[in-house]
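Encoded as structure tokens, the following chain is the form predicted on its own, with no partner shown.
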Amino acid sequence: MKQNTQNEPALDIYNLSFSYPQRSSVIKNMNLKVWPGERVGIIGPNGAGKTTVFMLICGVLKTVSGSISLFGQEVVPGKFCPEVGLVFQNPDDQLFCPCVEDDVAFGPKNLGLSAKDVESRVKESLALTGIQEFAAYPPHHLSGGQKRMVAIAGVLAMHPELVIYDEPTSNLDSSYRRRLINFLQQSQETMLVASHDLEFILEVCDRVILLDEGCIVSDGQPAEIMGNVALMQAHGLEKPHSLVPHTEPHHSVG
């Protein structure tokens, strides 16, 4: 893997826009530089864009203009780019072999590597998932919790710089919220992490940006940006519960 300095960017756009054939000025000339080791998150409202900037930094879409470089180097539309990973929203977009091993080993089989190698990334992911156990389960025999743990586990194996997680807390039950939260806490990859989920923006990122009708408007300490009422409201959103103040009831003596 490729060794980055704090000097190059992780994550690199500039004057960065894009439309859709029946949609116009999606992203609108944006600037961000995401540096090495970074969590950033990501909040606006539904159609602010996330996904499409997700799409574009991953090659998948062209740029209208501007550009893209991933640790220095611009990404190429359409051209394989190990450096980046992209969790999927729904698992379910993103496991399709027989059984779970088979999945998190179709990106190193890809990637050319010997089957010693792609065991040992295998192995390797499931145990930093911490779904060892599922190995040989098939993926639509699991909970929605686990299937994230699959989808993570798949995209860890190519050892990627930077991993994009696209809703990563929807649909999981409590129990795995937690468990993906300490998880991501200890990950050493730089992040890009798009949820509704304020409090996990909260608890998991160290940076957040606020992104609105493909502007982004706010890019600042979490606690700062997502405690201001007014911007929150402006842009369709709900400061967190937890960065309410909270007091201890009143009671009067009798």
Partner chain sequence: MKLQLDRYAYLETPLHSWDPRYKLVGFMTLIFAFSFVDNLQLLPFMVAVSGVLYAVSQLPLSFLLARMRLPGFFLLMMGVLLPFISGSTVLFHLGPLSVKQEGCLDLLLIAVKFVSILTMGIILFGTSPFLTNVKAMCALGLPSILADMILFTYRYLYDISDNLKTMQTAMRLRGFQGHNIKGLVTLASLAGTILVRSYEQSDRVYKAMTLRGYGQADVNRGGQHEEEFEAYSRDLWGLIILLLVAAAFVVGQILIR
The other form holds:
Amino acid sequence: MKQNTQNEPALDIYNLSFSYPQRSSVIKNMNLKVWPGERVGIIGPNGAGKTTVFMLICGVLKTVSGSISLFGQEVVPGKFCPEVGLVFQNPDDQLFCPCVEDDVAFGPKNLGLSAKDVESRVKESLALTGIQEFAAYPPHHLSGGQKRMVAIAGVLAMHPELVIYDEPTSNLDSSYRRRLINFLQQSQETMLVASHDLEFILEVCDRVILLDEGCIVSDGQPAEIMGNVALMQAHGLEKPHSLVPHTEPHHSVG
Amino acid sequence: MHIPDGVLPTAVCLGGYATAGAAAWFSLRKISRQENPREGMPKASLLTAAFLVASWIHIPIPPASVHLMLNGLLGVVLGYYAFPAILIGLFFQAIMFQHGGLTTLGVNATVIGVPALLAFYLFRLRNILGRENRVLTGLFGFLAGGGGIALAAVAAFFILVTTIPAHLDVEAEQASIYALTLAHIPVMILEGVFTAVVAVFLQRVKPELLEG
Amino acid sequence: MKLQLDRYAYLETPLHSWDPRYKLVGFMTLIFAFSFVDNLQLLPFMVAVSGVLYAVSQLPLSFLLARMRLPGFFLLMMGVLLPFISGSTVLFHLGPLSVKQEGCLDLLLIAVKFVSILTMGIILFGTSPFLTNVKAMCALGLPSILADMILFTYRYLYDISDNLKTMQTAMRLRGFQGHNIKGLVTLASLAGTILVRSYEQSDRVYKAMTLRGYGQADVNRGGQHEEEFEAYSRDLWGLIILLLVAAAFVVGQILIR
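To complete the pair, please output the form predicted together with its partner chain; the form predicted on its own was given just before.
Expanding to the full complex; the earlier chain stays at the top.
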């Protein structure tokens, strides 16, 4: 857990508002500052606007009002910005090349790197995510967990400074979930993690934001926010089991 | 409708490649003039795959079942991308399933792909009369779907009958073309109906998918 | 759905290690030369050439037969009329129909050409990974947008066909039989749903691509494909040999005529 040693926030969202043509006020006057090295978990019910915020941060969607800056630079919609990487909810949307190696190489190639640099980045990313053996495989031969790691490798190969993970544990079995937790705990990049898996957020993140109906309802320590039963229930969430004080032995033993 | 290898004279095959090349050039040029040409590419590719898969759906017509070609529907949904999509779809069918042929890829693409583009133009006419109207969508869908396969069938039969058997006389040739075409009228109606129903479905669920 | 056309691409034979660009050009030329043949006397040579190449490729015979079965069936369905309607020299009678010599020979010609060309196609795409062949086509001049479309279609073909199977199973489990007009409407909805889901997925894929810089590096692209392949003199010799064989067939055909 890095301490903030720089003046500039990694992510600075100021008075952000956004509407879709069919739905108004999806995001309402959002303000958020994320500092370099922070690991921010984003929790909230379905439809709270998490994926929309991510699309806005990446410049895929254009803001209606307000501004978003990444490391001091304002986000320009449509401009290729390798400083931020987004790991999509469904890896099949992200793994569009016929084999793993090519998919991980996609980002570096578009950065204009030389063939040798591309190769070294690919090797580095595959090693980092522990999937070297799958380099020549086509994506549909991989399991959900393996695909997830490939998607992460493909994003990391661009050396982003901020990585956004959208529901990274969905469809993962426990072993890959554990692997992902260990991996994220080791990561150096600033990250935003949206997840319904609250225990996962507890293990990985050092700050939590509760998002509902396009507004930030609460922002602070994970255990504090997620331990607040009234708050969680008011927004369609449950308090994670591990935060329930285990004063009474309620797990049957023997 | 897929003409296999070994059946057509080389000259016809090469001519087919020439016409397919021209049609591909034409379509790609129109595509590059669109607002956001890159954006259409993933859509066209995934829909090409979807069409390949959809054409495996068995439509039971007792006593047998039929696979539909859906080139009219391709034109309706993909517009100018329909020709490259058909070219690529046929390529996959030739090398993966040995359906169709490598020498005849050009001929097949022309025979199936050009009617798809014509079906697209035909379907676009409904814009003059009213895009939102469900009945019109169904009607033009029927015409596009039925017309697409009708043109492809007639073209394919004409080519086949006039080039293969060296020992048929002209009358027998003509009779064969008529007979084959007539035999396919039920299929044409079926494709027309199927295309109409899908077009109406898309109009309800995802109107932006209809290029017309 | 067996899409494993490059299942045996890992083998090690001269055909497997031949530069795919040269292999493509050589094979396609020979395939067209085969299609030019119109004379029965050249048929044995055609069979010999395709047979020898298949033997060199070390692809199992079962592979060839499995791929030949369905298309062979369709060809027979199409061609079975020929002996009855084409020609004038009657060989024998089958009830009211007469089997004519010219028709039989026409059918033989078509059948042998068909099998030979098919064999060549299977060797061509069976001895290199599919991806490599597409890159070779790019190097030979295929427009990049078509190459991209081919790769995408290939990538998502499995997923979409899995989707279809899942939906069909779900339909069957809820009692769908499909034998009437209503069945047609349901199947049309099934097709429509596949199209809509693919369309929506393509939108997400496009976003994922642009986020990783799709469209940025067009300048670099051409260069990178050329680096993929490195040809040796034996690759060129292989091509020359095939081109000579193809020329032999063409010349032979012209002379016999």
